[in-house]
Every structure is written in C-alpha cells, then in structure tokens.
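The chain below stands alone, shown as structure tokens; this is the form predicted alone.
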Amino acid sequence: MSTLNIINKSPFEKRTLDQCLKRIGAGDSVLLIEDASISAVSGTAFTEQLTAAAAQSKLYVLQPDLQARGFNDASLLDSIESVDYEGFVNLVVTHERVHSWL
C-alpha cells in the first residue's frame, strides 16, 4: 500500500521530517508543504537525508509554499519535484493512504 506523507512543520523547529523519513517504505511519497518546504532547498542540513530518502521514495514540494518563502525551482534538490495545487490533489488520489505528520 503506497502512502503519501505530508509534512508541514519546519525541520528547523520540529523533528517531524526526521521521524517521517525514518518510517517511510519503498513506494511511499513525501510532500513538503508550508514551512516544511524550506527543507527542499539545496544546501540545507537536510540535503543528505532527503537525497538518501529519494533512493526509495518520491519527494515533492508544494511550489506556491516554496515561492512564498522566497525560493524557486532552481534552488531545489535534484531529487525533489515541485507540484502546484492540482499536482497536490493528484498525489492524494493516486496514493492508497494519506498521512499528515503533525
């Protein structure tokens, strides 16, 4: 069963991203939204961890949230795909489960 894991908390303030990445399985996806979107930027303390997670899972970031924080697609890690709101909805309907990490 594939799971879409949605993370919205800043990894610089909460351990949500770390906890999620330790528990995801092959075929799962992670969507970074709101304050979690900043972890998708290349060169942060989370670059290595996210790159390793991308070997078994698909990683996404919500583009409007990334832009609201002053970043664009050019600043993303190569292993992370940006999606718009329509893409967010498509991720939800194509996964069997959705888990929002609080």
Contents of the next structure:
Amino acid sequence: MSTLNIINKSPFEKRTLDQCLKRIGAGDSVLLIEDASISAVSGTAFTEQLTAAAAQSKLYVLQPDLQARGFNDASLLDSIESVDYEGFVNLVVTHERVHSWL
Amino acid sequence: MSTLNIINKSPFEKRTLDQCLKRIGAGDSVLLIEDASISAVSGTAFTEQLTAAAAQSKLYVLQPDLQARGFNDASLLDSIESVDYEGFVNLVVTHERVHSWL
Amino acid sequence: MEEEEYQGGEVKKFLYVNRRLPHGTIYALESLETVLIGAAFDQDVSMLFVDDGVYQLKKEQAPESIECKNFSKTYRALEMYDVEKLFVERESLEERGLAIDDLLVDVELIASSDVKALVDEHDVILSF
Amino acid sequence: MEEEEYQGGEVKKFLYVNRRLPHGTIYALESLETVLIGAAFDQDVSMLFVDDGVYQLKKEQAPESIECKNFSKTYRALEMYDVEKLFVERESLEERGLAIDDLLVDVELIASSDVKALVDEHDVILSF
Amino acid sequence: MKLAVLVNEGPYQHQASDSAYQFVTAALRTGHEVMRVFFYHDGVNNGTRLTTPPQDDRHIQKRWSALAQEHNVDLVLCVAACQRRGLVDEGEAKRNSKDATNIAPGFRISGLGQLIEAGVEADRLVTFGD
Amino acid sequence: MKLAVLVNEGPYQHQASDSAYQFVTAALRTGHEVMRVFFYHDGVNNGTRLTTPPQDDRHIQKRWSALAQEHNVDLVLCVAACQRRGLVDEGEAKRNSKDATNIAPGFRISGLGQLIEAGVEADRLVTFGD
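Can you now output the form predicted in complex with another copy of the chain? The one shown was the form predicted alone.
Let's see the whole complex now, leading with the same chain.
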C-alpha cells in the first residue's frame, strides 16, 4: 500500500477532510482519529462525500475515539472499517509512509 | 451597536466565518484578526460571501495583522474598513458585548 | 475552593457558547468548570450548544476507551447548580444526524435564526 | 549547535508539507527551522506549499507591525542550504487570488492532481 | 471604560497572547482601565519565568510582567489550569509537594472565580484564543 | 519494525499526547520497537515534572516517564522549543542563567537533529498534533 493519511479534526470544524481527499489516490488509505472519528458515523452531512471517497481509497476509523464520543460500530458507514490502537499500528506498518494532515 | 464578533481563523482552514455570519444580524459587526485578516483581501474565493455579508453587517479588519501577512489597505475589499489596535479598542467600547468565535 | 466567593452583589447574564467536540481538546471540560463556578457565584448562567458543541451532550460517551475522564455526567448535574437554561441549535443537530433523544439532558431547541436574539439578551459571552 | 551532526550516512527523501498561514501560529517558523537542520544533515529535502501554506511565501510580509520576527527572508536563503525544491500548488494560489509574482522565491508550480505523485516519491512526510 | 481580557493559549505557539498584549497596551494608551488579564487553559504558560526566547525575538513573559509593574494590571493564572500544565508558585509548591517554582513576577495564581468577577465588574470582556 | 513518533502539542489541551501514548504502547505490545518520541512545538510541555492533574484523571507526564523507564523509549524535547516555552534541565539552567529546572525523569533536551535522525533511522515516523 502507498500512503496512510491521518486526519484528526472534525470536518464540520476544519476543511482538512476535503483538502486531504482531493490530493490522494489509488493505494492510499485514510485513518480518521480523535475529533475526525465522528465523520465515520452514518447520516451526517459528510456521509455522501465519505461514501464516494471509499470507492477510491480504503477508509478506517479509530474505534476508541468513536466510543469516547458516544458512538459504536453500529453507527458507522458500511464502507468504513473500525480499528483499535493495535490496528492503527498495523496500518502504519503496512503502508510505505504516514502523512498526518495537521 | 449590538455585538462585536471577532474571528481569528482563515476561512480556508476553518468554517468559523460561515458559522458566525449565519447567526448574526442587524447592528452586529465583525472584526477579522490574526489569520482571518486575509479573508478581507479582494479576489479570493471568499470575496463574494464577504461582499454579501457587508450589506448586512459592518466588517472590519485589523490592519497590523494584514500587514504582517504581506497585504496593505489597497488589497482590501471596498466594503471592509481597516482599523489599528486603537480602533479595535474603540470597537469593543462602542458595542454592547464582544463574542470571540473560537 | 475557599477563595471562590464573590461579594459584589451585581448579577450579569453569562452565555457560554460551546462549539467544539469533547475529548479532542480540553475546552469542553474546562468550559464546564467555568460554568459551575459562574453558577456558584450566583450569576445568571445559560449555555448554548452549536456546531460541534452539540456532541458534548451525546449520550453513551465512554472516554475510558482513551483513558480520559468521563465528564459528560456533569451535564446532568447542572440542574443542581441552578444551571437550567441549556439551548441547542436544531440545525447543528440535524447536520450531524442527531436527534434530541441522543442527548443526555433536557434542552431547549432553538433555530439558527434565533441565536442572535439569545446572544443579544446576554451581557457576557464566553466561548472556548 | 555542535550537537547537530549526523554520521549515519543514510539519506532519505524528506517532504515538508506547509499548509498554514505564517504568524497566526508558530508552525511555519518552527517548520523552517526543521528544514534547515534536515538540510544540514545532508538529507534530501523538498518543501510543498499547499492551502494556506502558500501565504508563507507572500512578498512584503511586515510582522514588525505585530512585533513578531520577519522570518520570511529565510525562504530566500534556502538555496544556500541546498534546499532548492520548493513546490507550490497552483489551485491553492488561485483560490487566494495570488499569482507566482506575489511570491518571494522561485518555485515550481504543480497541479493539485500532481500532489500524490510528489508524496509517493518521498520517504518521510513532515507536516506541522 | 473598564475592560478585562481572557487569554486561552500559551506564548509563541499561537498569536493569542500577542494579540491580547497589543490590545491591552492600546486600551491603556487610549485612557481605558484594564482591570485584569485572566489566563486560562494553555494561557497559563504565559506566566513562567523560565523561557529564553531567541534574542532577536520578543520576550512575551517579560512584556507581560513589565505591564503589571508599570500599569498595575492584575495578571491572574487559573489554578486548576496551572495544576494541569505545571505552573507553580510558592503556595502551590507547598500544597502539591513540588520541588521548584516557575511563576514569573507580576503574575498570581488564583481561582476561576477571578474570571467570573472580571466578567461581572468589567464593562467588556474580550477573549483571545485558538 | 522500528518506529518513531513526533508529538507537537502539550498535555491535556489537545488529545495529541494521549493518542501518541496509546499508539506507542500498542506498538510495544505488538512487538515493534519505538526508537524515539520527539516532542516539538508545545509538545515539549509534556516533559515538565511540575504538573498536578486532578486525582481522578490520567497523569500524562508520569505515564511517559514510566514508559521511558520500563521500555527504554528515548523521550527527547527539542531544545529551541524548550527555550521558547520554559522547559529547563540542569544544563539549560546553567547556560541560560535560570534559577530552577522543571524537566521530568526519563526526558532529555536535545537538538532538532534528533528528529531528523529519527526520520532517517526509523522505518516509519508518525506525527500527532493539533
């Protein structure tokens, strides 16, 4: 796999999600952590954009961050895979490089 | 005058400008400081939105912040008034309350 | 805290505007600490939850998963401190796919177009 | 700084991604300090300016107006440190009403659609 | 008019402390009273005397300390925020068994009540943050 | 695999330091090496021993110090960032004439070169920030 892109801010607050998605491509993955985790919940204003993005890149969400904010795996978009911290480490290891979009 | 609203983040980075503008009205003013100062420059993707907002509220920009970032009063939208720190103090004093949109 | 007393007698109307998610930053938690002190000082305290601030009131928060404090139950205790005016913006909930049943406490729903009137009623606006 | 030496011999390709305005936060300044050290360590260093990062290269910055350091001239000195690969995204300039003539230094313009290929060429991505 | 200021971010990382300082000096210049600057959240980090910024840069802490001395501006660090971030005066060192202090001259550590009081007593409260 | 981590924000204010800590412990649990955690920008504030967080909350600094001791993780604070924010060890106190130190056990202050070295020597560098 190519690049693991990490996003940590809510798309309602910052434009990071847009800015990342438009600059990545085949083989790239996106991991949603911290405040960005809520964008993985279905039924928000960003559901359509994330569903479209999932057709191109693999999307992951950090489950402990989601749980902290009151959501569980049942609330997730089908196209997003939930990982724990060990899964996070595994994503880092299996991609060639990590790009944190700060 | 009613409320002095202060915005300090770039509209390209955060959605604060949108979030503020849709919730204020007659008698309210907006002061653009720090990284928000660049939204007062004409010819950006936010020019139209700010021009429309200026029809409803009085818009100000903190000149020293604009100058720090390489712009001068000649780059400003016509509908935005430039103030220095003493002008900032005067805006605080002449409005009933201050709302910093953090 | 014994030093936390105010004898001034004057009462102002404070509006706490909460616009951020809990846990990603400390603002929600430290804002709540301010609200409690403000109430203890017998000030007139209202809270407004807009934008990502509505997530602060989401049920079933479990920040034990990230070894952080679960302060969400404090919102339930606000009533005991006479902080009874919690306003939530309807549009902020809707954009996030949330409904009033998802929230921990009873709140008053207001429209985006009512926010200005609420702000105008207050003397001091604190937004963290 | 005498401790700043690296004898490892290995060379990696570092890409510094600059996405924020200067002066509002320290990231632009402290990122530049890292770039200079990276170059001193004989690493292969490129810089990419996208989104608000393009403002870092704006001519005529005068942060003396806010009593801050004018570090923008350091971008001009990068060449002396063999940091010669400065990439700027065309779309980021356009959205902000900026043109290449507004920039302090010579840069290579790239399209938004070329960013991925640039990232893919590098081993380490640092974005502050 | 009587003004109060709230600073929510530490020195150098964000412009908040710079903006607050420029605002306060402009207010004093134009004849207003600044009854208090309250430092909350990371803002308490403005009150450490242990910084050594580059010589060609502004010294944010010293600038605040000078303001306290010359214009009698009350600089208050929130005690709860100080405990989370490691800002310590003599009293806090004793209370929490710390072996050092780092508070700078002109600053004092007190409760959040000082912020509420500032909100009540000042005609306007202006917040600077991230 | 050999990993390195960069932390750009201080404790409590942002989740960055928490996320980094959870990531590092998960990496160690799954058999990876964490050769260094580099603290830059406000991240250096993680390295003060003067914090007293509420008793029912996590103690971020102590958690890092324990990790250094138990797993030999190298915790490095950037010297230039420390000088701007007031993080001081014995050497810095002497060099800059400071009357106190505040660095916590297990942390050391060094140059930005340590970050570049981590980028070169680690197989992956992961950044946590604001």
